[in-house]
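Next up is one chain by itself, shown in structure tokens, the form predicted on its own.
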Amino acid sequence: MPLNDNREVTPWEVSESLGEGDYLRIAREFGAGIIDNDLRNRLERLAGGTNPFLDQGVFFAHRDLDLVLNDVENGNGFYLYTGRGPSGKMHLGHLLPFMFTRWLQKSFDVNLIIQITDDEKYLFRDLEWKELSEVTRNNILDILSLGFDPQKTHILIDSLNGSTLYRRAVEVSRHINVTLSKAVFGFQDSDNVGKYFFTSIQSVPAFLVSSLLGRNVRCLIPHAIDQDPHFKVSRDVFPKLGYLKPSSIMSKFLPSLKGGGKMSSSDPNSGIFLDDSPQVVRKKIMKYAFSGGRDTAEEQRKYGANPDVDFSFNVYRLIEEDQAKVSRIREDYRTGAMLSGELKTMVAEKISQVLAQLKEKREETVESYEEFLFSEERLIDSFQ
């Protein structure tokens, strides 16, 4: 969606690295609500804990999610849809939001349908069937060693869900002319058309659940800003058809380790990878991590270093459960007390904790992959 200052921000690209400042104006350009300290409280007083991704302001901005909390009080209940487009690689920006979101499947005890939009690859990126089939299968596992559950959680892959996704995208595609896609997504005459048709795709799992069961229930999506457009034209489209809006929860980017735009699976050295050595951890935060650190050790221990804006500092914060401890961490490396070159040490050995830890259970899941995908039929049963 273009921006008032000539910038892009779009499901498929962001022009450029974003601040603070940027991401509050952006939400407000979209037409979100910030999520401010009585929301969150709210949130996370019925989660029953607290989450760093609240806390740490990393998910920022909501589409009604005030109502999906009242339905949590009344009793209603909500179900969660968020996905993965399979371009390559898995690297931490792409799993500190599925993170976010298993907190909340796991406090709320809800169903959640996971879109794997292979279709979206092979019509954006041009990349062929059988490189996605491999791709997709590597994302998958990925996603599920962060411990999903299995009766619950509903893989649903675009290019085999054919049956479940087209009728329905039919439905939602009546409603949305070109004049509109190429406003909202800046599509150009001489994109192919499948491209105009995905935001119809990707609209399904939003009004699947009540599709299926004949009664509305109410769809909470955790997403990146950049996945806004397609909502917000969801949001218009649904109670054209019967359905209710869905609800939104976004967050800030993950940027790249050299500190500027987003992680890159076409760029190894700007982001740490699920499959990364302890040895290429270490010599990648080493090496290529933005610090926020000064020039020189002396200077750096009389005026301190600027924490929000350091790659180690900022991964750190989101991966470390002890949140006292990471108030302590970033009270040292303000001071002075703490070098950059420590932190970086600390923070390397934390992240290849992590990611063994998520190594090991992946190749649990390999046995139990099955059990996850998507039937209609196990996810009406999962609403009984």
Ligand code: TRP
Second form
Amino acid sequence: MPLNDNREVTPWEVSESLGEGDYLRIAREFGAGIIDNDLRNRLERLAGGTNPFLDQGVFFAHRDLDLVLNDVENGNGFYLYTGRGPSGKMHLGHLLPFMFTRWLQKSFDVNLIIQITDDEKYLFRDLEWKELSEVTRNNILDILSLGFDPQKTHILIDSLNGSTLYRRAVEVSRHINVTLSKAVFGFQDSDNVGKYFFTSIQSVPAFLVSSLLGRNVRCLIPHAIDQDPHFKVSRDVFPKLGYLKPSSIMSKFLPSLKGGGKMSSSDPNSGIFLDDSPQVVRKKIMKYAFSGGRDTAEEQRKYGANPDVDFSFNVYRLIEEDQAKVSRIREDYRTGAMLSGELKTMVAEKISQVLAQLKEKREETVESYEEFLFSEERLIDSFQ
Ligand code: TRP
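Given the form predicted on its own above, produce the structure of the same protein in the form predicted in complex with the ligand.
The complete assembly is shown below, putting the previous chain first.
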């Protein structure tokens, strides 16, 4: 549903022409900071290891990340908050940010709230509750198949956790007027009133811990850059309620297979879905994945390929644990020692291997699903 006022990025619409070159500009326009080498090194040093999402510049922008790191150093700690609007089958582009979040949780051994915004999809995508509860369950299982810490992970489903969310969202909403909502989100007079209220709901998990514990605990939100408008509003409002501004760490999108924009749930050939069979993965990669290679094998041997724009390479570098191997492949591909067909075959296999592992883990998770669901008591306990 286009917002109809020529914006490139809103939480509900991302322009198809969005390319690698646009992200820095958009982050600057939003007023976010860029993660430079010093900040990245400091984060990785405190995390006790490097991460490809940082090294490859996928998580590239932030707000007040340095304050989170200060709180790590001075022992105050922090917690993580991220989320998902459950709208359909999940693809790799949806899952990757959760892989990064899992790394953060493991590295810092911290609590994590995952908000499932079924209400958002009801309001913005005209989905019905019946269908949403089905999608919600499936999406949660997909997310949990990555292996989050059951003691420290809290899944908050908007439509089921109304009593926790509503009271607090109302507090936020008193400080947001229609003029601001229109300016920040691009809403029109014809948009339903639920949309105007929704950002208040999405802001709650960013101060929920502080509110429940009665003392301020810093919150770090990993999210794709399109969500920044929400948290920019939160940052304006929270100090008025006596809470810390949330910090954030922001990513680019995984582009569509064909390059540019982002993977989309509505176009099956734009991305790799978690339930794609190895045959389908292979076919999609071979047939559709944008290649940084040359037109002929001969030219490629001679001039080499451009790994940076190559869809398959860009996925590979994020899911391969052996980063030394990634560097070798990059070199071979760049210099023409490796051809596009060889690269694609290897990457398709690697993706299918990752998907098979997730599927296995997903089946185990069906049993333990409920343990992850939010309750106020469990959240408070996990901070004791
Ligand atoms: N609005 C997000 C979406 O449509 C879901 C979401 C809720 C979220 N809270 C979040 C995403 C916090 C990142 C961080 O997918």
